[in-house]
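So this first bit is one chain, no partners, the form predicted alone, shown in structure tokens.
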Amino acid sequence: MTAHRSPATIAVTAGRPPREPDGPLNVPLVASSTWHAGGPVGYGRYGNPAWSALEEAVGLLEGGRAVAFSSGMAAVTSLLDQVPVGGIVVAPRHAYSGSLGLLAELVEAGRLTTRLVDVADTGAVESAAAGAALVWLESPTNPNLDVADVRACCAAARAAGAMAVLDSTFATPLLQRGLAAGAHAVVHSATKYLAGHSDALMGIVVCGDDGPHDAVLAHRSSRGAIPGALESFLTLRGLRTLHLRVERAQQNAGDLAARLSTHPAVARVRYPGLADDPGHRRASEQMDGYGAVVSIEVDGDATAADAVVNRCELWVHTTSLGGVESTLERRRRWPAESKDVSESLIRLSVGIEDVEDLWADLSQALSGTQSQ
């Protein structure tokens, strides 16, 4: 019998082929859309060894059954499409703009209705859950880093007969396990931390019960939002170092957040690891770490924030996150971003570089704002 193993060990060992003499240590990359008849797959849209291995590994990390998708938004869509026509979805007022944008499109089309709440306000989530078909949680949120009481919110959803879904992209399975907290399903943009090297576009849904899993799997098979074999291979390869990357990036993030909180050019810092952050106590109680995303509001307007971003030389100006490299962007540069997000907010995805190099670059960029 296999002993209980830590998430760090599971990330390295899960999804491996059987140990056989001269057998490969990794599941081979199988580039084929067509399969000989008579087996369980039948066609390339229904299975591939690379994504099956990835699903096994992520499923074990989250404690459920995983289904991989071609992107994070494909994974999100597979869950929102489970809502019956006219159904009510409770969702965070501030969350990933892609998810909120899709919800807005579905509302505009008359497909469903939404109740937008402050996800950190447990009472508001509990009240909104009455009569809902789906309670969509994101914690910590993108980009404000609000922290939901995941267990209480999932319990409220279940009591109301609603499906509870948690977007846990920022936390990863190492820091937060939503199924154990009561969610029916957990969704990840695997493009981010799970793959971790900015070279693969992927999404994953992990379900705790057969019903949601089978529905999500059927959605992927019929809609065709399957992951590529190469992307699956790369994501699984990235997963092998997830614990090391998250550990180093989180350490860097905590260090930088503390320094940023005393910088005169910074009006506000959001990071759950700071003792005075609104989400600190809750994150400390329900998470195994605080993650590697820090959001700051520059003391100034959008122009000042853009100037900080443009003065950085080491930090990469891009919209993605979760890679080994440190990236940043002013989120309101995107028209789809919530108007409640500050114009001067810069989201920092802290990578695994030397923290002193990261600080030197960020500090000089912020100091330039003061001199203007």
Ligand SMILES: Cc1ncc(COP(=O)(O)O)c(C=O)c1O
Second form
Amino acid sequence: MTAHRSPATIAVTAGRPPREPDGPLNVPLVASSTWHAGGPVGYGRYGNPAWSALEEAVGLLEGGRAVAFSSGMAAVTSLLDQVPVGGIVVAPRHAYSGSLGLLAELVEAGRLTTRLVDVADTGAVESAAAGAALVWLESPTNPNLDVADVRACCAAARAAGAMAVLDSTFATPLLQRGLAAGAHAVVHSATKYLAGHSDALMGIVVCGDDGPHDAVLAHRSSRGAIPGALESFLTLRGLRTLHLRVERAQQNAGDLAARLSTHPAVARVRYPGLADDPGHRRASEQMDGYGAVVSIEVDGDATAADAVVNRCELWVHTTSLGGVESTLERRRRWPAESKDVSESLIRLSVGIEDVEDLWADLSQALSGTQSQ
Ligand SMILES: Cc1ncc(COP(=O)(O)O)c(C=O)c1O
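Given the form predicted alone, state the structure of the form predicted together with the ligand.
Complete assembly follows, chain above in first position.
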């Protein structure tokens, strides 16, 4: 009913209870593990009003049918489990380390095989797609911010008879719509921008008409990676302000990326919004904005990068991203992070604070490096 409205309006209005006298504006938080017999849901593992409300809203924003999960990785798992035993998965050589780590575990277990490619190299994705069961895309990638040609890669997957999946966590449904670009399914770590306040772990899969919606739903019901009612409630509440948060955060990110690219202590900046970034042209064509994650390589080694992180007083040193607060971390502090990621790379998740305060803190932290 609201699909023709703008995303900002959908984010505010979708997933609301019916308008009736003394009815609540928000879907009630129902803490019940089971339901009286005789209805279509029956048990708490099969449904909760808070999930349905969130799924309605995110489904409308992405243009498909959504299934919510207890975390982004649970959502990722529900899709990877669609690959037949022995199937081939094409995946980015560097992308979110959790997804790549899970793929490596499945390879180790003999469950499937992978072909790892540079996802920004469309020709490489096209060649690898032949004979594959699944083409896994992430764009922009975490943390290198590579940008895939989503439309061309999905077309290659489809031509090869493979399922095309896009992890669109960094873009949010506001900046990129993977289903319209040809993906069978889009996945989000809703823990990040959708929830937006660093207070809930959630994941969501959204499928197009020919996507694996029913299989993903059946996977959640039988495996049990269901979201909590409170987390679903918090994620929907976060979604109400997604457009405002993303608008402000990416404005801050663009501003900081430009300043960082002339800072003497910074060897490299990756941000698709910078005119000289390798992903700029493609992101400008296929996205409605460049997002709010900026990655920098400091001029120095891991120790120098750690020192920058530790000198920050306003920026929070933590993993995760997409919250209202600005956070940063050196990604290679995690042993599981790809060796293709520089030891001196710091991933910045730019929040919605005043940009001058953010710059003052970051530039003092970077300048300390130079005086060492
Ligand atoms: C791009 C991307 N996909 C998936 C995930 C996994 O999500 P979660 O931590 O909610 O399980 C993350 C988490 O950082 C991520 O950055």
